[in-house]
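Quick heads-up: it's one chain on its own, the form predicted alone, in structure tokens.
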Amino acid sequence: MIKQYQVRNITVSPGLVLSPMSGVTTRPFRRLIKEFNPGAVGLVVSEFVSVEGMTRGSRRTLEMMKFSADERPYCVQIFGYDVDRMRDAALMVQDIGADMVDINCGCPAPKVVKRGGGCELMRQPEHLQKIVRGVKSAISIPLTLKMRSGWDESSRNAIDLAKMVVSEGVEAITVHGRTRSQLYRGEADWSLVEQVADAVSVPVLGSGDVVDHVSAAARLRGKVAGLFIGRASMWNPLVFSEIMAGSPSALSGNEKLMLQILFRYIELLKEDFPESSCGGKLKQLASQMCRGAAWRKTLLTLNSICEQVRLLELVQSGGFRNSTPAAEELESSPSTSDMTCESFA
């Protein structure tokens, strides 16, 4: 059974959410996610959103930021080391109308920690402290944040950091059991992220691991409030209904489905990105999702939108031979459906 959580006046019902992803987690994927699996994501997160970017008023970076409503609860996570720019960035995602920000504590990315970012904020625990607590001082959305068990072996300091940021404010705290060490080698630690649950008084939501129902069920016990998950959700984006139900996805060699997906998916980006980014975004679902399809290889030498959605027409009449279509006959062969190169202007 999937509990649902309380962060102050906001109900996440069920307790899965989206974990934020960079590149990964936009509007149309957080609204692909959330269709194809009716009543089971209970919060969705932004990719992480760079307070650098948001305050020197980056248009690409404000963009990131972009909801719509049926996307609610929607948290938008930022990440940074200047308290003033935090504070400022987080009254920006205040001010769009997102119901939660999130201080990124758990990002491994060398780009991201060399600023003093991500995790490197586990090391400076006193800095953290001035960020928590100029964020807390300037909103009043709830505040949230996501952190690793700690830089390494040597300095897992979850549970102590945890303490801190509670005292300041900080009203839910996700843990992705690994430390930044690790990056996404080996295994998350759970009995960690139920030490951090059972030391502070807010929800605590555990990270790393979780595919599918089976890992789900073995990993919400004791008082984890719930789960956050990533990258299952682009090898089965129906991984939260799957949570839901207890028992294996239909996604499972199902062609038929997978083309639905990809096919919706097709249509949410084209309503947020250009031509031009179409393609890469469609490459990177298909890439993890379709494995084992035979038209996958061919699909993911495709650059142009207009191309795939050619392929996958073909693939859902019957055509698909295992051969590999020159692009050249892709792009001059007849759309059987509304997604041609000019729906895109």
Ligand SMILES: Cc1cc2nc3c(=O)[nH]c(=O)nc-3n(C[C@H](O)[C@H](O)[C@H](O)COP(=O)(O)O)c2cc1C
Second form
Amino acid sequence: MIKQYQVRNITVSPGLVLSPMSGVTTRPFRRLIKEFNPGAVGLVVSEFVSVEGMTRGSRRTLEMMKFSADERPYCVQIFGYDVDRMRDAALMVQDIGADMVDINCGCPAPKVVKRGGGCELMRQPEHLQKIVRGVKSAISIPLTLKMRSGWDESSRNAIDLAKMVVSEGVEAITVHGRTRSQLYRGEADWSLVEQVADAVSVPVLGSGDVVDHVSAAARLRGKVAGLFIGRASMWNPLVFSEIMAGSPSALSGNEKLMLQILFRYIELLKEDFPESSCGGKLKQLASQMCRGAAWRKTLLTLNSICEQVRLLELVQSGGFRNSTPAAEELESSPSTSDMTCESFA
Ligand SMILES: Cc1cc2nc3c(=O)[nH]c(=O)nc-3n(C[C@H](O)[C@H](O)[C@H](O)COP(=O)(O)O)c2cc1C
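For comparison with the form predicted alone, would you give the structure of this protein in the form predicted together with this ligand?
Complete assembly follows, chain above in first position.
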């Protein structure tokens, strides 16, 4: 049984959250996941958005916050270092109508931590306190925070940091149970997630290695209020429904369903991205989701979304013969859906 949790007046039900993933959890991907897991995704979070870009008016950065009404409750995650910019950016998140703001304290990427953001904030508790104070003074929507277990094995300070930020008004905390040094290696330490949940009075969510209904059940223990699910949503976009049902996914080996997901993703991508970016995004999902499919390798050789659509149509019609169709062949095969190249114009 999956719990629900409350962040002030917002009920996250069920307590299953699409974890923020830079370059992945764009609006089309979040909508795809919500659509294919009806009633099974309690909250979606944007990819992390730079407060530098936001407060300097970068159009591309601002577009990253865009959301649809059917995504609610919707949280925007921000990252950065400068207190004033963090505060102003959080206010911008509130102004676009998002339901919550989340501060990123977990990103391990050198280009982020070198500038003081992401997991580097776990090494600077006093500065983080100033950021939380500044943001809290500016916004009225709830503030949440996502962190790792610590910087490295010798500084696993998630419990102390959680206590501090909660005393400053943070209303929910997510802990990815790996240190910055671990990056994505090893296993996430869920006993630490439980210890943080025992130590503070707000909902604590766990992140790391939830891949199916079995791993979800094993990790949703004690006072842990819910689960953040990241990479598994690309391997199996139905993972949320699987966890709710408590039984294996309907997607496994189901080519028809895979194609349905890919065609819908193309439609959603078209609404937000230029044609030149859609092919890469489709490959990103297909490379993870379509393992084992005879046509996956061919799909990954095609860069243009038009060629990809033709290939998928060929697969759908039973015409794919496990030999790599040359690009010219795909060009000449008539498109049967309305997903022609022209529709991207
Ligand atoms: C490609 C990728 C991008 C990510 N981007 C973010 C991000 O923008 N913000 C964040 O808090 N975590 C980010 N993460 C971490 C995930 O949200 C999650 O905490 C981590 O992958 C562990 O959970 P999982 O095993 O369910 O994937 C990212 C992870 C991946 C794989």
